[in-house]
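Starting off, we have a lone chain in the form predicted on its own, written out as structure tokens.
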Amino acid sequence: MTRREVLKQMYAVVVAVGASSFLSFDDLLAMDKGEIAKPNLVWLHGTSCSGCSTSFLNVEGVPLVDILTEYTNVVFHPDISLATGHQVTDMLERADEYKDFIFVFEGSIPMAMPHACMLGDKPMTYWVDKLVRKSSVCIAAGTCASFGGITNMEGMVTGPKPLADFISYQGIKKPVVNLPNCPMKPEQLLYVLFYYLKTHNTPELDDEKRPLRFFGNTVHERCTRHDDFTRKKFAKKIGDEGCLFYLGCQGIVTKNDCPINGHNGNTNICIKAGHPCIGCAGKYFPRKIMLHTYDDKRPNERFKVIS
């Protein structure tokens, strides 16, 4: 395969994630010749299951490592970097030396129990504070990093804070992009990386710091079962045809692009599989009561509309 054929394969990914409107094939050629500088990238895990990294590693089309090394200089990623032990902490301590670096954070930051998440001999609060201050832009990968998610569900005692809240709490002013989803969709992160690469800015965001391109509409507005909703044809159990509203579907209050861009390379989404949307990209995920039966009388504390 020639170098140009490799770049064509790369550009197919650019097109697939919707970045071709601002990133041309000529830009890729210029980047390949070193005419466009690549930003550095530092990725850390807080309290997380690493599912967002796993999702990112599953990006389709070309190998993820090829994408990252072609468009960025990866300083550190916990799952794909070979550095271990003091090599890692030494690299992170030298953050001052990295010009124009993107900080990607996965999971949340345990503020009430800092020793619950350590790197080297220092708590994650130390590393996040240090790296955020030196970074050019911060990206919260997944719902835990964006809103707390699973790590902040009822019963948790670690006092987790999502990235944007931590930055605000520390009195730091830094642009943040939230990419909620459980797990994060790799296409959305690639779009943000490409956008920053081209413009050195973030795409247009909503009030929750989410890209409007992906989070401008609710799942309900573009749902394949929306017609059933307007005709008041409701499913009474999972597997039935009809709108899943009375089974606890959160599509009506969850902004996400699932009907357009599903998980695992657009293989499937909850509703397409016959299951109610669980609202994994929402601020209040996971809810105390995740699923309902058709005649369920239990109140929903956060979304009265589902009661």
The other form holds:
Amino acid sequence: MTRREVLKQMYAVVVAVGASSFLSFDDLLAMDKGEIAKPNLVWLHGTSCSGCSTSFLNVEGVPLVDILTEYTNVVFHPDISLATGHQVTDMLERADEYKDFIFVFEGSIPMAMPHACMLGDKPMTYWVDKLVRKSSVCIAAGTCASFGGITNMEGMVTGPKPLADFISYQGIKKPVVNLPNCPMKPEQLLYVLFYYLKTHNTPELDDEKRPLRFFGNTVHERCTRHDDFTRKKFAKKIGDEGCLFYLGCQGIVTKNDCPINGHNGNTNICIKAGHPCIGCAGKYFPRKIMLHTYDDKRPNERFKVIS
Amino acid sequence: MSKKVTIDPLTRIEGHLKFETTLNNSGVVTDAKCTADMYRGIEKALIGYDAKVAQQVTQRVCGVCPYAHAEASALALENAMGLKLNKNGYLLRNLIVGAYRLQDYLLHFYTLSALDFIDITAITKYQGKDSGLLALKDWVNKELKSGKIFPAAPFLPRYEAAYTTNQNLNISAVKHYLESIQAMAEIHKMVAIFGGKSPHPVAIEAGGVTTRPTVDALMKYETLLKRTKAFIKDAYVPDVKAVAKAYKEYFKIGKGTGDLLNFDFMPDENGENFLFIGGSTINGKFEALKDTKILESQKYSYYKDGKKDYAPMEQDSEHPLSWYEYEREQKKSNGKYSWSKAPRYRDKVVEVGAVAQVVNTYKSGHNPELNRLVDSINTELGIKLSDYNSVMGRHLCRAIVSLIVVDRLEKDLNKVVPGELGFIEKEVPKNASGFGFTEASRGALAHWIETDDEGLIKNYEMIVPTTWNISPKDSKDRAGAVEQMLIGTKVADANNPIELARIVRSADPCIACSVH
Ligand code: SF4
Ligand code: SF4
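I've shown you the form predicted on its own. Could you give me the structure of the form predicted in complex with its partner chain?
To see the whole picture, the full complex is given below, headed by that same chain.
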């Protein structure tokens, strides 16, 4: 395969994630010749489950390694880097030596208990503060980093803050892009990376710092069962046809592009799998009740259902 | 003069792990301390939640093996409900968890471990025509000349050590390292076909699987399964064997206690006759799993309750140390040092994981196919079952499990009745309790649930594979399983302690799981 063919293959990824409107094949050629500088990338885990990193590995089309070496310089990723131990802390301490770097953060930052997330004998608060200050742009990968998610569910004691809150709490001004989804969709991250590469800016965001391109609509608005909803054809139990509203579907209050771009290269989405949307990309995920039966008689006032 | 060697953080595992070892004059580890460095507190936070929320929340304990938590949580609630699934329920669940297991083992071998054995810089001498490898070769060469602060990151820097010089092995493994990423993405698609998405499949619920298995979904799964099987047979297993042959000494390095524990995994369509049989090997003697005599120590864990050991569900709250108390422990020479607790089975430090599944099932004689496979591999590599208690044994057992699981998936797929829902709805029982035991990728996993008089969660508990393996010392001051694997190891170069990294990674620790 020639170099040009390799690049063509890569361009398929640009098209697949919807970035071809601003990143042309010629841009890619220019990048290959070193005419467009690749940004550096530093990725850290706060209190996370690594699901967003695992999801990132699923990116379609071209081997991830090509994407990592062609579009960015990955200075550090906890699950990919060969660097171990003090080599890592050295790299992170020298963050101010990298020009133009993107900071990707997964999980949240335990503020009430800084010792609940440590790296190199220093709390995550130290590392995030340091890296955010030196970075050009920050990306909150997944619902935990965007809104708190599982780490901030009611009953948690670590006092976690999502990335954007932490940044403003520290009095830092830095552009942040939130990519909620539990786990993050790899296509969305790639889109933001490509956009930054080309424009040195973030794509258009909503009030919650989410790219409008993905979070402009609720799941409900574009759901394949929306027609059932308007015609009041409701499922009474799992396995039934019809809208899943009465089984606790959160699609109505959850902004996301799942019906258009599902998970795993659009292989499936929750609602197609017969399961109500659990609102995994929403601000109030996880709710105290997520799935209940059609004729659930329990006193629901006890569950705070915030919408 | 003894010397301290600390690795913090250990990368290419799940989560935040630090470990500290003491080396004697001859460079041999005499003491080891593993620190799980992250805490969330998920299980007790669940109290007061709808019981059905537990599955969705607990699978988010881990983004690498969420399937296992989803299954354990569903099993626990089904146990409380007294519910048996229908045939499609069991089969579809197997298709999700079995596939996920394969993905996880490829991830562990290629992404997380292989480059501890394989020399990635061998790519600079690559002479072949593979476009992916040529691109990587070009890139590495360019990087090395670039004058950057950290050229060729994320592949450099690394621990410099005597990596294998077998060029064929290096190139083949690097090629598969690249290809495995796509193979893993395809397996995640298999999971998503019936699970909804991956990671974090929604569709495994108490009652079965919510996805109706259509003919086209089954066919799509079959196509991906064929490709997966080919990758496992033609790339993964040969690579593991080749690494094992190149690093024979690693069948002697990283020995644990030899006491093993595993739970049942992958039932047949009637919920019986498991593919891997649960049991324990204590002092070399196998016993089928009868009861679970588990006690958890918190003496060296960052919680206030350290005076006694607790049985599962004995506590309904958790009391993590404050920052001030934490700092005080750090200053003590014998203070608490990990967020992980220290579970012990029948008062033994046990290892869990693929070795336990293979060795215990082998000894049970329950799965003749597995025994034949183990025997033939042992002959091929010139090793014995006792050699499985080692770094290489752990890698090899994951490969063995993968072969057994992939064959089983083919059989289960053919048994699924198209169109028939594998899900039975049942109300959450009030004032009930249940447990769910299964095998996660990293070993024995248990969830317990108790509901209150409204069917809400009254108490929840998980004892997770890595909690067993990475545990700190217990109330009797016995070191945890991985700590014991480290002790006795000779480190050639204290500045590049690759032996220690290889040992810890061979246990595939997942800190998000272990502490949750
Ligand atoms: S299934 Fe959910 S998202 Fe779809 S139409 Fe019904 S309520 Fe809306
Ligand atoms: S359908 Fe809902 S729960 Fe499922 S991935 Fe989309 S936002 Fe998350």
